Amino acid sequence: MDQQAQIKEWFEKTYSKNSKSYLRPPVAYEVFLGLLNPKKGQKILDVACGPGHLLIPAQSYELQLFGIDISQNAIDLAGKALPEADLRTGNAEVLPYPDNYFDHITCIGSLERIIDMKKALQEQLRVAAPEARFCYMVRNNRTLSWRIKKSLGFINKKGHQGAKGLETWTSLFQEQGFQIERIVPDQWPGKRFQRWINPWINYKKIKPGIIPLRYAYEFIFIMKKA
């Protein structure tokens, strides 16, 4: 079995077994939409959309919703929640969309799992409109938890789990043709606990965090075409 087939098999099994519990809840994805601030009627594509957890809150913006994922099980789950969305099974390295088509493109916690990240990024630039904005959340390899997982051999090789440091991610995006507008730490670790104290917390509000950005668990990049 080649690597691509192995990754697909892992995600099919994961979504079949864990259903939606594999990911954080849809409300946690509101922060990404808040950073993009999309306008009514615009087209948004979520690459590696899973069961649609970003597209579900995106409905409140009255956008044209598109999602693509390597897992058919994930797309089936997304279809139940998003009957009006354009959802497709496919490879992020070969997107089935025309040039200059989308106003916003997101890829949340999945870019590091794609075999050829550079090719995937070039495809996303291709299908993005000239003034499009991008939102990625990517894993940091400088955290203590990642280093412990790596030293103990707990990195998920079947799911092609990877990570990079802040400087490496920044260089990758810039070299591929992106202009970085903003980088913030992942907001969910803090909000996950806050919501038990205050169920009315603003999930879109950004907090800088108490540790330097380079040590954040994950990074959120907001970008546009260079």
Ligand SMILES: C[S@@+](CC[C@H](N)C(=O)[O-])C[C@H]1O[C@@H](n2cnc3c(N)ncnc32)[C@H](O)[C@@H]1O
Contents of the next structure:
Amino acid sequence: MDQQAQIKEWFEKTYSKNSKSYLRPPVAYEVFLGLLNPKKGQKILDVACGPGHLLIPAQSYELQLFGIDISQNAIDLAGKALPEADLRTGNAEVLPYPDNYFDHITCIGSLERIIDMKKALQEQLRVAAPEARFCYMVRNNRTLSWRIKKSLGFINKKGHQGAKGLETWTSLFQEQGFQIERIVPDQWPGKRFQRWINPWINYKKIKPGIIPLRYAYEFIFIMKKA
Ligand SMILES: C[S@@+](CC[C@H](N)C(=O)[O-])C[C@H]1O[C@@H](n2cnc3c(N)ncnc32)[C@H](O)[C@@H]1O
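Moving from the form predicted alone to the form predicted in complex with the ligand:
To see the whole picture, the full complex is given below, headed by that same chain.
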């Protein structure tokens, strides 16, 4: 089995076994929408959308919703939650959309899963409108948890788990033709626990991290075309 087929198979099994517990709940994705602040009627594409956890809260913005994922099981789950959305099964390295089409493109916790990341980024630039904005959440390899996982050999090879440091992600995006507007630390690790104490928690609010950005669990990049 080639590497791409193996990655797909791993995700098909994961979504058929534990689709609920594998990912963050949809409420955790409000932060990405808050950062992009999309306007009614705009088109948003979630690349590697999984079961649609970002597109679910995006419905309240009255956007045109699009999602693509390599896993058929993920797209089936997304279809149940999002009957109005345009959802497709496919590889993010070859996007089935016209040039200059989307106002917002997101790719959450998935870029490092794609074999040819540069090809996927070029495709996203191609289908993005000139003033489009991008939101990516990518994994940091400088965290203690990543280092422990790596040293114990717990990095998930079948699911193509990957991570890079802040400087490497920054240069990758800039070299590929993105202009970085903002980088913020992933907010979920804190909010995940706070929400049990404070039910009125604002999921969209970005709080300055206590720890330096380069040690954040994951980075959120907000970008546009350079
Ligand atoms: C960690 S999950 C994140 C899913 C979703 N973005 C979320 O945050 O809920 C990674 C996703 O990437 C998808 N994926 C991996 N390689 C892909 C590829 N080449 N093209 C499209 N999707 C891919 C997987 O099927 C999986 O749904």
